[in-house]
Amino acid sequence: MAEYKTIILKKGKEGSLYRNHPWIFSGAIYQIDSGVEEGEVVRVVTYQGDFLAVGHWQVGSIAVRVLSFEDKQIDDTFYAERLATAWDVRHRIGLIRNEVSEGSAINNTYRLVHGEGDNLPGLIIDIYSGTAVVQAHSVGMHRDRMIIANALQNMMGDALQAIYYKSESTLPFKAELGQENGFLWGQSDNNIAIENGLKFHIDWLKGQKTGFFVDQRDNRSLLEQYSHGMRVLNMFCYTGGFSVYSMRGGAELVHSVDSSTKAIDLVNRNMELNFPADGRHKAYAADAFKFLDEMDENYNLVVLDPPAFAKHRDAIKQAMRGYTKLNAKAMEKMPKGSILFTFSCSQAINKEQFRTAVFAAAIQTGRKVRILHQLHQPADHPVNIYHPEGEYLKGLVLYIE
């Protein structure tokens, strides 16, 4: 039995834990031992005193993030075992490729830990060549960051040169942790990583998320297959991942659009890494809706990958209107026979709601639309079957008649 302070649930509130859901909400709690500190590991029991789980305690709606449904210590061995399992999964699905082999290019860019999907709720670890970027979304993972860093070093050995901690914007500000981003171990000035043989500058210092949107890797590869001879528009391009893949796919022209001038600079740098002095690509710093209103290029392959329109349930209605408006603006300008890749990364919007918003756009524009593919996050962003909330990325590939 683990020696931790105890949280007792209210009568009848243990059902979700018996179904292995990894969150315990504050409204389900009956009593908490005195002196429990935020981020501390706690032991959760039923009203009758039966063991349920151990997890990290945190102030807020999600009060406990479950680490184990077994009564065990959360220590160095625990993290080493969980990281080893995550590492093994990435090897088994063929993601970790540090050398060119028959039929596959180098890939040293991948997500090693995806929170609840890897049974480590509140923890994200992305690997960019020899640098691991660690991001904590809970106070508990922040408190355990050095244990995690040590376990990473032991597991990856010489393949790891540095561990960068990027949690300044993801930890709850009310916890007043005073966290600053920085290296937990080692140093690295090499911010170039390889995804499926393509090179990208990774801005883990100031970039969004951990510096790159690893979750669109498979969808970028699919876009590459559609790109030959096409006139491609990549909206909300950020680092230009879709644009670079389109160039390799043989696009006639590729235009990248983002409201951030820093993002446009990064797109151009990534193009120079892969396709130096190639006149097929142009990048524009512009508002997406305004650009779509004014565009006169005859784009026949368009990517819409906006930031999350809804970060909580209260914003769902407004987000639905936003997705409909955005897709309608694209559809009304696209010539017959075009292809539209459209996405939502809003966790609060499910795939049925997103599809409804895109359906409304088709109705508004009077276009005939066929669904060619229904897209989702890749295998290194696994969804815990007991935690459907982890299925956040959804997309559609549409044929516009």
Second form
Amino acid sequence: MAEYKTIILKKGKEGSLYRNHPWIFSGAIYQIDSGVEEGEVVRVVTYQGDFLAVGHWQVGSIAVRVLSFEDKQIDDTFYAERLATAWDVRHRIGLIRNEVSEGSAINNTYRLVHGEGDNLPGLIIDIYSGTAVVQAHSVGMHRDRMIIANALQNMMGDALQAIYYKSESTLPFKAELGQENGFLWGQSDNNIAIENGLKFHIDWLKGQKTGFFVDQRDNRSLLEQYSHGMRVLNMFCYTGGFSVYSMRGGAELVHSVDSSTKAIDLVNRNMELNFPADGRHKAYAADAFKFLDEMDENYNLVVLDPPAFAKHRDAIKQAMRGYTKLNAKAMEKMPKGSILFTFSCSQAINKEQFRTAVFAAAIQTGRKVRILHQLHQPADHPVNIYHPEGEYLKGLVLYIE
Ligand code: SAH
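Other form of same protein, the form predicted together with ligand SAH, not the form predicted on its own:
And the full complex, kicking off with our chain again.
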């Protein structure tokens, strides 16, 4: 039995834990042992005193993030085992491989740990060419960061040169942890990662998320297949992932748009890495809605990959209207026979809701629309079947008549 302080649930509040759901909300808690510090591991029991789970305690609506439904110690061995399983999954998917072409790796970019999807709630680890970028979304994972870093080092050996910690903006501000971004181990100034043979400059120092949107890898590959001879608009391009794939796919022209000038610098830099001085590409710093209103190019392959419009459940209605408006603006102007790749990464909006928002855009513009593909997050962003909230990325590929 693990020796941790105890949290007792209210009567009848244990149901979701018997269904292996990894979150315990503060409203379900009857009593907390005195002296528990934020981020500490706690033992959770029913009102009657039966063991339920061990997890990280935190102030806030999600009060406990469950680490194990077995009564065990959360130590080096625990993290080593969880990381080993996460590694095995990526290995089976074929992401961890040593395929080499002309002396360089074909793919060295992937997500190794995806929070609840890997039974490690609050922890994200992305691998970029030998650098692991670790991101804590809970105080508990922040406290455990050195144990995690050691376990990671032991497991990856020479395949790992450095571990960078990037949690400045993902931890609760109120916890006052004084966390700073920086290397936990090693040092690396090689921040060029390779995804499916394409090179990307990863800004793990200042970039969004861990520096790159690893979750669009498969969808970018699909776009590449549609790109030959097309006039491509990549809206909300950020680092230009979709743009670079489209160039390789043989697009006639590729225009990348983002409201952030920093993103435009990144896309230009990534284009230089892969297609130096190739006149087919142009990047514009502009607002999406304004650009779509004013554009006169006949783009026949359009990508819409906006930031999450609904960060919370109460913003769903407004977000749905946002998706409808955005998609309608694009559909309206697309020539007959165009292809639209449209996405939503809002966790609060499910795939039926997203499809309804896009359906409304089709109605509004009076276009005939066929769904060719229904897209989602890739296999290195697995969804824990007991935690459907982990499914966040949705996409549709549409044929617009
Ligand atoms: N498609 C990208 C990820 C997009 S992230 C990829 O594959 O990596 C969302 C991007 O939308 C951010 O870079 C952000 O700067 C940009 N953005 C946010 N609001 C915008 C707006 N109103 N107009 C244009 N770009 C916007």
